[in-house]
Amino acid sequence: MTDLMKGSYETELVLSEKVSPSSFLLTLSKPDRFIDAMPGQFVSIKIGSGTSPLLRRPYSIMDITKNSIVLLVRVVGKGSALLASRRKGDLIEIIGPLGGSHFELKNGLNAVFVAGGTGLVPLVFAARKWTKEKKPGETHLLYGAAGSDEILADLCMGDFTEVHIATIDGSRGFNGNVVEMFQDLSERGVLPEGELFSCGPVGMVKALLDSNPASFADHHTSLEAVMACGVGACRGCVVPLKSKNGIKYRSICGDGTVFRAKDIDWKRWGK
């Protein structure tokens, strides 16, 4: 990625909306020189004014318009809690857009998206961008959460041809996890042939890969990881990829976040 494609910017928090007991949708003003990002790319955010938390936090881009950048923040610790507590008008320092690869779709193909938790974010971005570009045929979202109170798919119901929801506790939609729902829908012939895209916990993506029928041309996944630098310099978020010459390691932040699922050596990574 060239210097023209990324930079450090001070943005203003335009809107903070609580969308679940633990999640907030943040709309930031888009800096003038911030380029249009691609699905799977992210920004790295400075959380506080001091040294605690020391590291920036990576957040996938959910949408980008002429004037705004939209992010989804789930509160899981001190850093995300501080970011979620910011108020309209606050200034927030970001670096981006970051990431060396992104989701792509061949024109006219159907797209099936499988997401768990905040893994929804880059998939919504992809669906919205591709719809504007008139790329996809049908788009199906399969989304899973623990219970109905953590379902975030309501944010994007109009962005897909069909939305299928699974909850572990059975409080909404399919009773089970999202991979079990994927298997059920596939067996019943509900899902169209096309390309498969995923983002979520490692266990979810690995189980999805193991159950992937031959009807999908390919399966690309956006990986989630703890990132220190966000640009691939520290090598703290590497993933092992299979190659003809053995295993090669690539950084999720600098080379990813998107990889072909079958290229990942799952025995070495994600334990």
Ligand SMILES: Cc1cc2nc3c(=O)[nH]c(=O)nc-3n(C[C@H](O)[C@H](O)[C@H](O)COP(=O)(O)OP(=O)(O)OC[C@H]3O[C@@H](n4cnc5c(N)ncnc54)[C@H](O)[C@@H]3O)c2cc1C
Contents of the next structure:
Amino acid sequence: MTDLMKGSYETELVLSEKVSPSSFLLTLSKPDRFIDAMPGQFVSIKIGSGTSPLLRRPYSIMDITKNSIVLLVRVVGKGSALLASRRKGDLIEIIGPLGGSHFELKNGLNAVFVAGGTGLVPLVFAARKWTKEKKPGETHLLYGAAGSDEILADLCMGDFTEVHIATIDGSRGFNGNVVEMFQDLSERGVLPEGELFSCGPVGMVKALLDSNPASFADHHTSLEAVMACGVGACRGCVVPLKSKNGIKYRSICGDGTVFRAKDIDWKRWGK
Amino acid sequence: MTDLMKGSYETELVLSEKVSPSSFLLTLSKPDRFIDAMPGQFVSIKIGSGTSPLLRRPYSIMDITKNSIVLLVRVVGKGSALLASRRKGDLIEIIGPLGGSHFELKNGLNAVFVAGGTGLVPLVFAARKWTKEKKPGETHLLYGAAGSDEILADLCMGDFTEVHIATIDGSRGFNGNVVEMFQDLSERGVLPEGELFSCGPVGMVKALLDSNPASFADHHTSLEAVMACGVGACRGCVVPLKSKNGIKYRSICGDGTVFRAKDIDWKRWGK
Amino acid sequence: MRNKNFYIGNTIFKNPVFLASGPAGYGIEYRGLINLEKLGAVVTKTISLMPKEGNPGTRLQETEAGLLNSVGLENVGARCFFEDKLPELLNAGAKPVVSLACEGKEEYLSLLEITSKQKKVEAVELNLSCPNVEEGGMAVGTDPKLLRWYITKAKLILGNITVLAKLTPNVENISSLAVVSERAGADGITAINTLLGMDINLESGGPVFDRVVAGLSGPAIMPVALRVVWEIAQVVRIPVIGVGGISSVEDSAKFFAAGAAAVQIGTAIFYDPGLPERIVDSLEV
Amino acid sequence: MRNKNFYIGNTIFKNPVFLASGPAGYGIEYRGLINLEKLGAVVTKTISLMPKEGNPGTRLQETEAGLLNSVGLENVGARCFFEDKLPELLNAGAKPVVSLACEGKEEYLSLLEITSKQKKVEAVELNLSCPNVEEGGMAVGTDPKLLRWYITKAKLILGNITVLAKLTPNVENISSLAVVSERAGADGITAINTLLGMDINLESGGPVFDRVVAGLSGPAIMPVALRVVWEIAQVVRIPVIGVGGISSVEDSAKFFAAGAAAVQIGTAIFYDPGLPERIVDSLEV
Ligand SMILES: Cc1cc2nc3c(=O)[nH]c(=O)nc-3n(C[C@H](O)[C@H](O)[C@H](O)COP(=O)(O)OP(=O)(O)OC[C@H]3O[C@@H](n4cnc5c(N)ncnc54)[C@H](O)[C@@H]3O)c2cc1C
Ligand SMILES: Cc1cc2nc3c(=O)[nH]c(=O)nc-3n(C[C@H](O)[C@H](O)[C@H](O)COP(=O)(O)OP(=O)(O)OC[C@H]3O[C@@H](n4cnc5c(N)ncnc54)[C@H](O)[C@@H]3O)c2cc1C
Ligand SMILES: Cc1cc2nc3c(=O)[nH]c(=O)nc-3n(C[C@H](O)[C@H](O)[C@H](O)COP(=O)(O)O)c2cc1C
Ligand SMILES: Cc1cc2nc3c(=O)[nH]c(=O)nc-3n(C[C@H](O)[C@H](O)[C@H](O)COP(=O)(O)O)c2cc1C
Ligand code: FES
Ligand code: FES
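With the form predicted alone done, generate the form predicted in complex with the named molecule in the same format.
Everything in the complex follows now, all chains and molecules, and the chain you saw is the first one.
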């Protein structure tokens, strides 16, 4: 059980690089006992010293190396802004690795990753980890952004067999959203058969599911929600799964973050 | 009425110097319309951008020059610690000058100042201002500190005719507290006749009053209290004055900060 | 919500942004920091028939995102208020709403009589959080019968003057009290007054305040205030004036969305006296 | 206050630092982050007779120094709790206090029956903030008669098991309800549960929560909790367990000074899971 290995750690900020107008790549020193994180798992970070903001903020793990944990932080509010203002040498309190399920790939299979925005993060971790450990077949990343400013996929060009980029404003790559590009690539036979993995806005994942990629063995997605405990205790971050009798809630932090896309009750989720 | 001249200003931190283990001298750019502050008046500073701490913090004015406002900040809690961590170039929001009464001296008279800790601040302002504008007789500063580390009086040696220092631990100057030194100096005839001005811990001011310096025409003291509005509106920072019928409260921020020491109802104040 | 004339009772206000009773004193103390003329109204500090010296001991204590106060209704009394303070406030171009203490019944009736004779008073706010001095000491606004009595008398004696009922949140079911207030003739409901809180001085080990209990205000209480305003707005037809913790333009927008016809700013003026004006600006058409 | 054995009812606790019901779930989820063995007790998430799926829609919203939650008593139900969760918690070395829902009268009586048969249950906490499903929907703990009924039944059916009554603060006069609880036989009073609050989503213009109203916890409410604990401690002889916003060792010291015999930590474990242990350490002799 990964569950038993979570811990609370003080890490040091080794490097903070601005990688787009609103995003920062943070490299934290890896605590000795912090081990074995899996793609889709995350850490929760204490942002301020006082009560503002009150809650920790969850961030997916983008990479784990011998000495460091890599995160990607997009500034969207006060917590992320504070985190982005931290400097080399600052101490950062994290809890992790959190998340009770993760992306998995059978040895040798192909993997198609579909990402919107910072949804890229757990997918990059999966690609890197599997390339090292599992010798997958082809790995394709499909990445969607509003415009070319915010293309975070440039951070990980070498981690996939192929990277396909879509921008809404057409300034780079496919002109449209990432699901439209997915359909286009599928129709044109560019994507290999295999497993489908996604992470991004609810609308994106839902559209991807609706686009009915029958040629894929399965489609797993990593979800996000506002979190308090991060360990499945408080029942604050639940997602409704389809169920015959009544509603079936699962916690994203404890049972997720990774779910089969078709198990999710999309009518009730992400309104 | 100085009252009508208060305003809310954004100033720039021009200089922050550590002047003792726990104190910082802050030099703020003086806003154009910020005029005519009097000794005993103060500014109230917005410390954080969020709600922690919630209230502004009051700081006495130590000096006003053509282009700057000088404050002395002792770190005692989270607000002062945040203020001390501000760097050159940071914007500091202040309201001021605040306070409806101030230290006054008749032209040509001698002035004896008795200060404890940061109570020094308004007294230094008085000495500097009067030396420029009023040609006082002799000015004596009596300054008390716990030990030689925290002797802030070194910042203003040249501003008084004489500076007398007392330390509780005897590490410098008179061995004892500042009121004991006052009595000693009085008995030895070192202090000139004239007006007495004080600012410091309640216990100090009370002991000074009790030491009954009959040779002084009058004794005015500048008070401190936790403040919210700073303008006499909220009635949060009141001091009880002696009164024949019932209690008479005056606001320290609006009616003070300066009161005649013997008007204060010391039995009810500063328990 | 827009900056346009609107009525509460017979009184016209030019915009829905008021100063709350208390923090701003008689309003005039804030000249130079708040442009009083620009606001919908200034609710003045609660006055009683006779001057009141207020509470002894510590009166203020910061808490996390909040402020405890134990000022204890210190005020100059009705006479000095109407003779000195009100004219000055009117001079400053402000639109006053006069907050009246709901004190013992006799004093209260005299206070209403005096108020009714003031030509310049267009609107009052009844501070129903005042302790019931005749019985117990709980706020008069917690007892439906008393509440009705205080409001009915105000309407009767004050004639055309608009009457706002300011409710205490320290009750089980505030919306039923709002309904009682409406039926008793209140022209509007102001909610909320402070929550009851306390703090301990760790040095002495005892309460910070001589009276032990104090009133909690500021951002900390905003979720409670918003809930109360929402609940009341569901059950009354008269305007609800929202107050409690508003510290930003967004906060005020939340109160309007919850059903408030106007908002009052209290504690926030201590740290951000420019806020009321910014809210007015945010409502410009 | 010291780390030494003390009794509430018949139950011995090794120190006065507990986890509050809810935030820590069944306790076991926090293994690895909180050393459960070291605490006086772990009050488990409130359970009902049958499993409950909890509320739809958003369940959490941060506020200034506070947290609104609308989890809605999601729980696995008594059977699964006693069969799976409780043994695991005991295995982890924790001292459990089982929080019971005060639901409809029939379900409640069955829940008590089942609980009375559990050999490992030494103490329960009655969550009297549960809505009165039979009438209205206000918390059962706001009505003295209901309060008495729920506590009396618990004492009767649970025999030697210690019964804590956890009161809701959303009332006028909590100390009278504490007295009612004491007279009904409660062995201790836990105060407070969350305050009722709400928030607005400015994008939609509507309430953040499907159920509109949610429970406010965290540092924002501490002054209210401290006041309530103080008031109750003045009027009852049984131990009072203080809870509400405790975020530091100093905060816990304030509760002890206000008269609490023990404290519970809730929301703070989200940002500072090490706090309960630090409080225990601060009480070392
Ligand atoms: C499992 C998980 C993994 C994540 N991974 C990443 C990542 O790798 N990179 C990244 O940039 N972001 C990631 N996020 C989102 C990130 O947590 C939020 O952007 C951050 O919490 C916002 O905090 P804030 O104070 O800046 O914004 P706020 O001012 O609090 O709010 C801004 C927006 O962020 C949302 N938000 C606030 N708090 C949370 C929270 N605790 N969880 C989720 N959303 C929240 C709000 O609903 C709002 O829409 C992840 C979230 C989850 C749940
Ligand atoms: C008119 C006036 C002039 C002052 N001049 C100076 C000065 O020149 N230099 C200086 O270093 N300090 C001065 N002070 C004191 C200064 O305001 C406090 O030290 C400061 O507010 C403490 O804030 P904090 O957050 O660091 O401490 P906190 O953590 O809030 O509290 C630490 C201590 O400071 C006291 N305190 C907290 N807030 C206030 C407040 N608003 N007013 C007064 N005391 C408070 C508390 O009671 C406590 O004992 C003055 C105070 C007043 C009222
Ligand atoms: C220092 C202070 C004094 C107050 N005095 C009064 C008063 O005299 N009459 C009144 O009705 N409310 C009074 N209040 C309550 C406020 O009007 C307001 O209802 C409450 O503070 C909540 O709003 P806020 O959080 O914006 O301050 C006072 C509040 C504070 C902080
Ligand atoms: C997410 C969450 C869930 C809660 N669930 C329960 C519960 O099931 N039963 C209960 O009695 N109290 C519950 N509470 C209330 C807490 O036990 C506690 O009384 C309250 O949060 C105040 O304490 P705090 O500020 O330390 O959190 C819950 C609180 C939170 C934040
Ligand atoms: S955040 Fe508590 S269950 Fe997920
Ligand atoms: S701080 Fe408001 S009257 Fe002094």
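Positions refer to the first chain, counted from 1. What you see is a predicted model, and the numbers here were worked out from it, not measured in a lab. Each form is matched to the other, and the largest set of C-alpha atoms that superpose within 1.5 Å is called the rigid core.
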Answer yes if the CA of N67 moves 2 Å or more between these two forms after aligning the rigid core, and no otherwise. no
